[in-house]
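The chain below stands alone and is given as structure tokens, in the form predicted alone.
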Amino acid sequence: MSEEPGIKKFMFVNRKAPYGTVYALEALEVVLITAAFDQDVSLAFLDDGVFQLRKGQQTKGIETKNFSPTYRALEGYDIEKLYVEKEALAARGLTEDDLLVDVTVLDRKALGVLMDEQDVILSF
């Protein structure tokens, strides 16, 4: 748990593909708002959520704005803790090289331990 008064550890768990629902975009907006209030913010990408970070997303065919470049701007908001579940990457045929930002890849067990250390977990 956080030791600084007023600062909480927030982890946002992203489980959905980037397009087809509002979950991924809404999660990103909430992450930015939380960081604006100087909280300790981290993101975890599990299941189809790993596709949110995939390079080369093309959204013209579905007539939706490609918001994936926003992930590259997170560092400017002091959001540098991005975690990806190793098993989710492997199950989808992806590697760390397929992702547009630097992440820490953790196995399911290690990610669970990290989640236990959070004050607040929000799942999208």
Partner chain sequence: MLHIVNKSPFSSQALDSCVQVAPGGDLLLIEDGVYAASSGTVADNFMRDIMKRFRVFALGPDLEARGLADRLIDGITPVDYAGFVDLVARNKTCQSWL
Second form
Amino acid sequence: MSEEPGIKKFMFVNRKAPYGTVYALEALEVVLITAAFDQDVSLAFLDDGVFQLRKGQQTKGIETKNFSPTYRALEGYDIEKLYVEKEALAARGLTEDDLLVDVTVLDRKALGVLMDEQDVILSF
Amino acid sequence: MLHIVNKSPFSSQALDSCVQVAPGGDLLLIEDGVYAASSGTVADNFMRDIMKRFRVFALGPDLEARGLADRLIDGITPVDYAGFVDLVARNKTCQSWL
Amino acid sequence: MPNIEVNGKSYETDEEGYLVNLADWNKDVADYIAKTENVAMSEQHWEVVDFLRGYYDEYQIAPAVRVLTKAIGKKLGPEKGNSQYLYELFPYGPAKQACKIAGLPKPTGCV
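Next block, the form predicted together with its partner chain, ref. the form predicted alone:
Now the full complex is given, and it begins with the chain already shown.
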């Protein structure tokens, strides 16, 4: 997969809901910047991180920027590997249909294995 | 790889998530994470289970600050800041379960 | 905060001349900013500016140059979706200069 020289596997691990803290937005900004460096980038959404991808976010009432549409721009940045924790979705009453982008749903064990294969992990 | 947990197991799912996702490796407890390293709590058995799969470390200064230095679960290794650096250096990657 | 004055109305900008409030934008403001950038707005310029506003509306970010170029190619054809065409229109960088004229924030991931 990332056998080309100079290309490293970067995984962004998102575990926070979008507006309660600034983690989700910060992660997204770093992801977009990283995309400029042509690395092998993937995003993983675990625990409350899956809420970041929830459809139908409307932030007018809390006077905060709604950055959820930006996840749909990732494809244009050639970031196509989005992994979502199966157990986290189930625990929160969500299915893939509730998410605003196409993702790969993996169970925790598979995510753990994938994490072990990375060169760089950025935790949010 | 190295997993770092900095939240108390009594108020956060961070440690839970970490051990359910990660197959094993090194686990370092820092800040409020060190409450999980103290014996006699409701998390005691949970921690001993974790220790079957992970090498568990706890940051000494954080244990001392919280009055936990004399209650460390047997088998958990206290490390100082230099030990923290060694752990980071000898693992290929590092995930902080914030 | 520096301001710009267009048709007797004052608009807030940042120190690099980007509009602070997205909603302040209109064609006269765009023309004014273009003049300060020494860009004479043609139909081709407007096409890119309109595209950028549409992109922002959809994704809530200003695209990086590479992404903009690709997206323009997809929508307006390969003869426009290349950096030579876009740099001819906006010599100081399509993303930076065109975003400024389009009233968008500076592109995220612009290196």
